[in-house]
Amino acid sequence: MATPLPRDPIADARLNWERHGWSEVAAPMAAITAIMRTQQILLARIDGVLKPFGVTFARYELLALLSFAHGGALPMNKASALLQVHPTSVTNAVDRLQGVGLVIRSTHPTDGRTTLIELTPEGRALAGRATAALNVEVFAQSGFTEQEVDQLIRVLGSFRRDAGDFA
């Protein structure tokens, strides 16, 4: 990690917004910028844990989703919906994961138009090991107190619902 800055640049940006006459949006700008920076920090931690497993967070999310699915398989369109990503992103992840033997594609047994994604035994094992590492190295050491976690879940969940992420 880089050497910490002597001051909070987001707090400085807020002051600059206020000095330029944008006081009414200075606090929301600082909050949104802080969320974006926090996402960068957390993603860097997650990527550091997942790197030895040879997967990105996006590919890990797909493996984890499949590991929770009945029989370790899901239709590609359902995986896309549950991961809340464009179908092209799922196709790209499946291509990469299939290329290293972690998933396979197959035709749905009752709907020939639907492609299933299924974990291989190697994919299931890797998902399990990666999840264990993330649980220990990231999720158990989030940097947030239990109360802060509860507040974040509530605040961000409300925002996401209001934005149409879920009903």
Second form
Number of protein chains: 2
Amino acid sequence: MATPLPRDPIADARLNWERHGWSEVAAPMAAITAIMRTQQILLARIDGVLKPFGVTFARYELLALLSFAHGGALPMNKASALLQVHPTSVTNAVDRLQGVGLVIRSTHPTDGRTTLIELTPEGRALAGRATAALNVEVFAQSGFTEQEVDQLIRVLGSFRRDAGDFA
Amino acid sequence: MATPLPRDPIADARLNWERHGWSEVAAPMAAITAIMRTQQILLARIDGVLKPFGVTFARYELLALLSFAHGGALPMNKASALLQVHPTSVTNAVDRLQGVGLVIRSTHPTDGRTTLIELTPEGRALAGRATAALNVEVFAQSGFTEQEVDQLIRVLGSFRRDAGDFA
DNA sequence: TATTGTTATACTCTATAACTATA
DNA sequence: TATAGTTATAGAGTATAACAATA
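Here we have the form predicted on its own; I need the corresponding form predicted in complex with the DNA.
What follows is the whole complex; the chain from before opens it.
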């Protein structure tokens, strides 16, 4: 996994698809496979940067979301919807983050069913430092040109809209 | 997670980044976050199509790789390198696939350290049917235009090369 | 000694179903 | 009845370290 392969395995897969009568879909197959692989590479970089902070990407995303919320607090179901993850994933993430003192739970003042998640001062400080680290070490050297970034945002934005992520 | 959000959460995150002094990296942050989310959507679709076949995407990828190998067999370490996954992941996948009779292990004829993975007739048949299903139900209706597919292949290809995936 | 693969272990994230509490 | 969240349980992928067998 460390040594580069002599050939692009995804380009080879595309050739195999074409050789076996699937020319029509060989290109989209290659594009989708490339997205899967790129996500793996990026997630490994992100988790590497976050490791010293003791949080995973999923937990960092929750901290970052809270840090931008008015009052630094959000209902569980709101966080679940905005992060587009299962409610039990939020419960799990909040459990861990609360266990290390980065967030606290409280009951919604007017709806007793709703649990609010709130950043502690430590959580807010860590979110700020982790964001700075990610920005400098990952996003500022993404490996994409400005034009490529614009293309990705446009292409994947319309894909996500068509997939029902947002209106 | 079913109802579309009124606004694009990634576009909102980008605005938050810009408002907090990270304008320089707001766009690449949005592009990378979009890649992460797109991968989730695609993986859910793929796993949904593969579910009736009783295999996950990771295990399907191994079957597909073997089906294109000369003789339908590959050493474990070769499969690990080509799929770009950890050797223990291959061991795990082969364990499961062997357990349901889709692959068999054998010792390399000239190097006793090496284990060969080989498709059974059942494994080859299932790989063919699963590939057809994925091609028709996912890749043929990816949601990307031809031009977008070409852009993704080009942009993500150079990214993967720069990341050290291949020479 | 170096390489290949397995085993044991652990930790992610994810998802379903059953359950409690509140509206 | 419907909603919000938790709990229990299960399964997926990933990774490290220790180990056995072979080169």
